[in-house]
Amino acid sequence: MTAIYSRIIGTGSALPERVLTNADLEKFVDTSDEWIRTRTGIRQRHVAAEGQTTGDLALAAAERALAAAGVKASELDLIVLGTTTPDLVFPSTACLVQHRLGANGCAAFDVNAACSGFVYALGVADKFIRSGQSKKVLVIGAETLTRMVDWSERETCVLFGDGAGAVVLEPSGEPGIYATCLHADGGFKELLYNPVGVSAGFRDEPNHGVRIRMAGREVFKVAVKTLDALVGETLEAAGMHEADIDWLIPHQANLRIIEATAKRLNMSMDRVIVTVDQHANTSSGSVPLALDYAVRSGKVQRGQNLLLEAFGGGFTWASALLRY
């Protein structure tokens, strides 16, 4: 029996129009462009306009991915959307995007794995295609993280931005996605989390207490160690070696973490897609945004092997090794 792989046939992305540079932040936060750049590699981020939602960005990215794939929304039989900033408690943002696309009737749901959300969603979609249950799948990563940023907290507010990316998958007799690896450890919750919610309750604070809390140095240490192990696991799962990878497309959270992962792979930074300087950390949006940039810029070519990896609150960490 011929193996079934899931293959990316189109990519798309979307960013809010408003750009907030480090120089802009200097005007109302006790920080500096040099401080931000040397610690994170970030130069600017995009910020959603008032009334602009995660679903708006997801829709725009999805439409571009469908156009690139030459697929009509009515052909979709599954939509999986990675996000930690949904439009509503329910229905899922995937359902809202589905209706706006005109793909009514197919399965649609959200995946919340923080910054690993898109890679988690890609792993789920891959299994649906490999099982034969789905033929055309839309996978999205979208966030409006600036909605839960405390702009007076310089350690965190400089890190995040808004954006969305998407891919369309279909079955193929040739790779395709070689392997995906998904992990989580809730024991690290206190290092990176948002303390409020529907069941836990909200607070009598600005924005109802909705804000990101992060122990930056500890997160950095665990992320580097965890991603190092993840690289080896992913290569083993795919039966491949470091030299087989043409491009690393990592989660865009911190340039130093990206550089550490590249070093583990013995890869030159010339073979690493970096957008953190332009987009900052867009959580679930970062990997598909970077992928779409890599494809549309002409860097990534058909037939090349790509390693996608991400690390996020939970902690969660995930990877996908694929041939584009």
Contents of the next structure:
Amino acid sequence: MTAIYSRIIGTGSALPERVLTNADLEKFVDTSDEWIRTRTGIRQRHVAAEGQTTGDLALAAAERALAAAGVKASELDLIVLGTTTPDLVFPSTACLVQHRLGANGCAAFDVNAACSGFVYALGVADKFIRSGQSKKVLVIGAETLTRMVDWSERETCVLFGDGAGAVVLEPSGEPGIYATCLHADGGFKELLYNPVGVSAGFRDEPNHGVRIRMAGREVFKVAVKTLDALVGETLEAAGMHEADIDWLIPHQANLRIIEATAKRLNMSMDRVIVTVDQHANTSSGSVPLALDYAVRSGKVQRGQNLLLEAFGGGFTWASALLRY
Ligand code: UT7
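Okay, that one was the form predicted alone. Can I see the form predicted in complex with oxa(dethia)-CoA (UT7) too?
Full complex below, order starting with the chain above.
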């Protein structure tokens, strides 16, 4: 029997209009463009307008991905959306987007794997296609992370931005996604988390205590080590070698982490898609935003092999190796 692979047949992305540069940040928080650029590679980030939600960005990215794929929303039989900043507690943002697209009736759910959300969602969607359950799948990564940022906290507020990306998948006899690897270790919760929630309760603090807590230096070290092992595992799962990879499309948290992963793969930086300078860390949005940029700029071509990877709160880490 011919193997069923999931193939990406369209990509899309969306960013809020408002751009906040490092120079803008210098005006209200004790930081500098020089510090942000040299420590992270970030030059600017996009920030959602008041009232603009994760679902709004997800919808715009999804519409662009569907148009690129030539697929009507009514043809979708599954929507999986990675986010850690959903519009509402429930319904899921996937359900809200499904209705706004006019795809009512298909399965739709969110995946919360923090910054690994999109790659997790892609891994889940791939299994639905490989099992024969789904034929047209929309996978989205979307965030309004700046809603969880305390703009007086320089350790975190300079790092994050808002945005969304999406892909449409369909089954194919040709690759396609060769392998996905998904992992988590909840033992690292204290290094990267948001301390409040519906069940744990909120606090009598600004924004009800909703804010990102991160031990940056420790997260950095574990991220580099973990991604190093992850890319090796992914190549092995796909039966491939470093030289088979045309493009690395990494999670965009820190240019220094991206460079370390590229070095591990013996890849020069001109084969790595970098958008962290423009978008900062958009969590689940980061990999699909980078992928869509790579496709629309003409860098990534049909038939090339792409390695997608992400690392985030949980900790979670995940990868996908695919032929575009
Ligand atoms: O996407 C999910 C996963 N997240 C990540 O992968 C993030 C991983 N971590 C990182 O990217 C880096 O650790 C950071 C960018 C967060 C921090 O960079 P670092 O090189 O690890 O800096 P640091 O935390 O060790 O801080 C160095 C110094 C400190 O001052 P002292 O103690 O040396 O005097 C900080 O107070 O930099 C100071 N600092 C700042 N200075 C200016 C921290 N934030 C800022 C800032 N502007 N925004």
